[in-house]
Partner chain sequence: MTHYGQSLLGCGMIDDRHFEMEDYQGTIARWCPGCGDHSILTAMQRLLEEEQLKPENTVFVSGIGCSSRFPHYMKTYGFHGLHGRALPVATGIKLERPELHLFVAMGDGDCCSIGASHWLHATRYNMDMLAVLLDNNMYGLTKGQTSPTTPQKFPSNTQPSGTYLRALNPISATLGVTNASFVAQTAEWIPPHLFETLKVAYRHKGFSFVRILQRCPVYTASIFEEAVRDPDLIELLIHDDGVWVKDLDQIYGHTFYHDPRDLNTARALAEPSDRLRLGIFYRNEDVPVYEEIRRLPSYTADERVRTLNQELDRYAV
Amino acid sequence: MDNGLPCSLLIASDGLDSALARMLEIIRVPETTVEVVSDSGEGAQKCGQIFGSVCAKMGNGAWTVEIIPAEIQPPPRTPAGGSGNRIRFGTEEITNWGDAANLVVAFNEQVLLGRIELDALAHDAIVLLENMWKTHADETIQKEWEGGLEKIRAAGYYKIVEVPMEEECLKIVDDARRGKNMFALGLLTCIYDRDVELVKAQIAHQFRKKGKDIYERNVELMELGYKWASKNLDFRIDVPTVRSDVPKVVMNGNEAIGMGAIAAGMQLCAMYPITPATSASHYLGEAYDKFGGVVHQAEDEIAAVGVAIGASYAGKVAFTITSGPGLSLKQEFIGLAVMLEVPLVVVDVQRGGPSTGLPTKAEQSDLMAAMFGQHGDAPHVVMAPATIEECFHIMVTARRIAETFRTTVIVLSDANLATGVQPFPRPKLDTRWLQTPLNLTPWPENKPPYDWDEQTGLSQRVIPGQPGGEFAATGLSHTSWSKVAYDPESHQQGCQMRSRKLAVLQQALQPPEIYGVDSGDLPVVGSGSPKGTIEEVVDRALAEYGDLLLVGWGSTKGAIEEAVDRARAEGLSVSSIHLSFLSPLPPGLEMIFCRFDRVMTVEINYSDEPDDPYISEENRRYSQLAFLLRAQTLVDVDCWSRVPGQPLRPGEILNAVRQRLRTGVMV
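Isolated chain model, in the form predicted in complex with its partner chain, this chain only:
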C-alpha cells in the first residue's frame, strides 16, 4: 500500500476492510460536478459519457460537457491537451455545466493543472490522481510531477488521492493507456454508488460496434476500479435520485437534432464535415438506414446546401448542417433559396470564430451572419434551441415553418449543446410531424407559381411533376409568374412579398415568458383581457418588474436562469427572458423591457465593455443580440458578453449582474 497520501484517506492494510466500512464518510449533496481528464486518446471522454448517461438513467438531473483539446493529437502531458468530460448531476433538473468541479479524476498532473488554470475546480475539490509519474523512469517526468504537485497544492485546498491506475490496469491489460478510462469509471461507480448493471449496459452500448471480448475487458477494468475504490477510499458521495413519472430520454444535442430531423420527416441531410456539426451526420448516417433517409456528404458546403435546395425544390424539405466557416460558404445559396421561396432548413452548430477560430468550442457569434450574411434583402427565419430537448423539437418546427412560409429557416445551435448530454422528457411522436406525401395533382390553369396573397405574401408551392405548373424558378428578380422583371414595381413587390411573410410569422408568435418575476405580476402583454378595476389594470401596466432584465438566446439559458435564481436569493431584483426566435423577434419585447430599469443581454460573443480604453458611447460595439434589440426596440439595451471558448458559468453571470447593479455602469 502506498503511504504517500497527503490526507487521511489512506487505508493501512487490507485487514481493516471491515473497520473501514464502519468509518466510511458518506457525503450527501443535492448536486455535484465531476470531471474526468486525460491526455487525448486515453478515453476520458468515453468514461465521462458513460458516467453521465448512467446518472441520467438512474434518475438524476444531469448536464455533461465535453472538455476538448483543439488538436486531434496534442502533445501528451500538457495543460492545454486535456481531454475529457464534465458531468454535473443532482437530485433536481440540471440546466447547465455549473461553476466548478467538486471531484476530478486526472490521468496526469499536467492536464489537472490545465483545469486549475481555467478555474474549473472548486477550492475544496477532491482530486483522484494517477501517480505513475512520480516514479517514472524518465527523470524529467518525475521533476514535472514534483513541480506540478507543488503548484496544485498551492492552488487550492484540494484533497489529493493518488491512485495507481497504471499499476492496477496492467494486471489486466498490456497497454494501460487503453484501460484507465474504464478503471476511472469503476472509481466513480463506487464513489457515487451507481447501479453497476446500468454501467455495464452503457459500456455495451458505447462499444456496440466492437467485439464481445472488448466489452468484457472493459467491464473487468471497470470492476477493478470499483474494487480499488471500495478498498481504498474512505468516503462516498450520495446524490439522491428521484424516479420521475415522466419517461425521459438522454442524448446529446447533435443526436437530438438528428432525431428531430427524422421526426420531422426530413429524409435528406446534405453536409460537408465540420466540427462541431459533424457528429449529427454520424448519428444520421447510422440511423437513416432504418428510415429510408440519406446523408449526402457533398464535395463542399456550397454543394451541400445546393443539394438540399435541389431536393427541397423537387419534393420534401431537406436540410444541411454545418458550422461557421460552412455557413459563410452557404450564404449565396441561402439567398437563392429565399429568392426562389424554396423551403430549406440550415443548421449551424456554432463554434468560435472568425475564421477557423476555436473549432471545438462554443460561441454564439454567428447570429449576425445568419441574419444578414446574404447579399441583398433576404428575409428568412432564424431560431435557436436553448436545451437539448429543444434541439429535437426545433427541427420539427423549423421544417414546418420552412414549408408553410416557403422560406429558409436557420437553426443556431452551438458546440455546448452539440456535445452536452441532458435527460429530457421523451418526445411523444406524432405522424403529423412528418411531411405529407408529395402532391402531384395538376396545377390550376392561370394560377402563377408565386400566387402571393397580397396581404401575407404566402403562396402555395408547386413542384416538378405537377402538370400545368411548369415554370422556371429564377434567382433574377421576377414577377409572380416567375418571369424575369427588372422594373421597379416588380422588384418592390417581390421584396415586399418575401418580407411580409416574416411579419405574418411574428404575429403568430408568443411573447417570451419572464423568468424570475412572479407569474402573478406578469405584465399584460399580447392578448387576453386584463383583470380588475381600471385603476388596478393601469397600476399593473405601469408597474416596474425589477431592476434588471437579462436577455439571452441559445445554449446559455440554464446558466442565465441559475444566475437569476442566485441573484434573487441575494435579494437582487433580476429577471430574464430567453429568445427562441431571433428573426422575426417575438412580440412584446419593448413592453417587457420598459418594465425594467435596465436590460442587458448575456451572450457568448464579443462586445466592448463600456469602460474599456477608447470605448465611448459612440463607438462601443455591442454583442450581437443587443445590437439587434437596440435597433428593433429603440430601448437602450446593454450587454455583457464573453468569448471564453466554453459555456458561460452561472457564477460569472451572477458576478456580472452584481457588478452592473453596483457600479451602475450602463451606456
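If the structure you just shared is the form predicted in complex with its partner chain, then what does the corresponding form predicted on its own look like?
Here we give the lone chain, stripped of any partners or molecules.
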C-alpha cells in the first residue's frame, strides 16, 4: 500500500482453494482508500454507500465521496462517464477523502482509465477489474480492452486482478448489470474482513422500500462475491477498528441537514428539486410528518422561497433548500424577507457553476452570491458547516439566529458534504433547540410593528392574528410603523437598523481557534485580562505565530488541517483557521493575520494565478473568501484555489504550502 509503512505479514493459507495452496498476504494498514467505479446505472454508488456505512458502524473513522458523472445517462464505457464512490476509512478519525485510492473495483477498463486520468489512484494500487470485455462478441470492444490495459499498465505499478463478475452474477440474475454492485460489495467484505451480518443489515436498510425477494437476491449476490474472493484472492487488508464508548450515528450531510431541521423544530421545508440538494427533501419526505413537519414541493424555486416566507410570517419555523441556480432565482424574495424582517433559513448545497455548470460536482463558488446577490443593501447572516456533524448542528443555530434577529440566514453546504458519509457522536437533543412559544398576547397600543431598539436594531416579532398587531407588511422602504416612506430619513433609519443587527451578532461571536499553534503560545484575544507579567504579555502579543496561515471555510477543513499536520511534521511553520461565520465575520481576524508572515485562503472557487498571461496586481481576481478578507481586514491576504469539480486533496494543499514558503509565490 502507498503509505510508506511496513505493513505485510505472510501466514499460512487454510481458507484458499487447494489450487491456490500458497501463502496468504495480510496487509495491515492504519487507513486505506477504496473506490468502486462503473458505468452509470450499474449501482457502484450503492455498493460504496453500503460499504462506507458498514466501515463506520464497525468502528472505523470514515469519509465517503460520491463519484457522479455530469450527465444523467452518459454513454457506457467512456472515461468521463464513470460513476461510483470513494471510501476512505481508518483506525483514527477521517476528515476528508485523502489523496489517492489504494484499491479500486472497476466494472470496465474505460471508467478505470477515467480515474487514472484524474490521478485518483496510488501508484501501487490494487485493481479488481471486470474481465468480460476481453472476450466480448464485439471486436471493437476487445480492442478497446487490449488498448485500455496497455495504458493502465503504463500508468503505474498496479496489481491488476481480473474478476469474472459477469460470469459469476449470471449464476443468480439474468441481467448482470443489476448484480455486479452487490458482487463487488462481497469482494470488499471479504478483502477487508467486514461484519457479514452488518453488511446484510445495511443491504436491508438500503432496499427497505423493495420486496423481500429483492433483499434476498442482493444478499445472495454479496455472498457470491465474498466466496469468490475467499477462493481466488491471495491477499487480505486489515484496517483495525476501535469501538467507541460514545454512541455514534452514520449519515451523509443532506440527511444531517434534514435531521437538524427536525431537531431545531422547523415545521416547513419548501423546495423545488435540484441537484445536489434534493436528497435532503427525500429524507424529510420520509420522516418529517412523524414530527409534525411538512415538505412542500413548489412549482419552481421562486415559489418555494415565497411559501417559506409566508409560513414564517404566519409564525411557523420555515426553511427552503436549493443549490446555486435556485439561489439565483430566490434572491429577490430573500431581499423581501430582509425588508420584512421575517425569520428565514435558506440552505444552499453548492455545486459548480456558472449557469448549469457542474450539476453533480463540488465547488464553493456561491459565497459572493449568498452575501451580495440581492439588489440594494440587504444584510443577513451567512454560515457554512465544515463537517457532516456540523450540518446537523448548524440548522439549530441558523433557526435560533433567524428568529432572535428577525433575519435571513443562508447556510452554505456543498456537494462534498451532501453525499459524503461520516460517523459522529449521536447528538443529545435539547428542548432549548426548539422555538419558544409564540407571544400572542395583545400588541401594546401605540407600539409600532418595527419598534427598533436604537442600540441593537432588534424589534419584537408581530404574529398575524395577534390582537392589536395589525399592520401592512410591505417590501417598500418603510418607517417603524410599516408605512411606505421615500424620504431620506426613513430609508436611512431602516438601513441602519437592519445592518446594526449583524454588528450585535458579530460582538457575540468568538475569535476562530488557530489550528497548529500551541495554545500557550497565544496571547488572549477578545476578552479578559492577559496572564503573566507585563513583559511576558507584550512578548506574546508581539511574537509571530508562524510563517504561513491557511484560512478556509466549509468542507475543506479536513483536507486543510491534514495538510497542516503534514507540513508541521516536515518542520514547516504553518497553521490554519476555519471560518463558520462568513457574514458577519468573527472578531480578531486582523490581529491573528498580523502575527503571520503570510496569510492565504484555500478554497474550491476560481482565482487568477499571479503569473497568468495579462494578470497583474491591478487586475488579478482573488478567490471569494480572500476578496472578502482583504476588504475587511486590509491585510494582504493571498489565495490558493482550484475548481477541479471535486474536493481538494491534502497532498495538493501541502504542495502549495511548500511552494509558497519556498518561493513566496503561489502555484
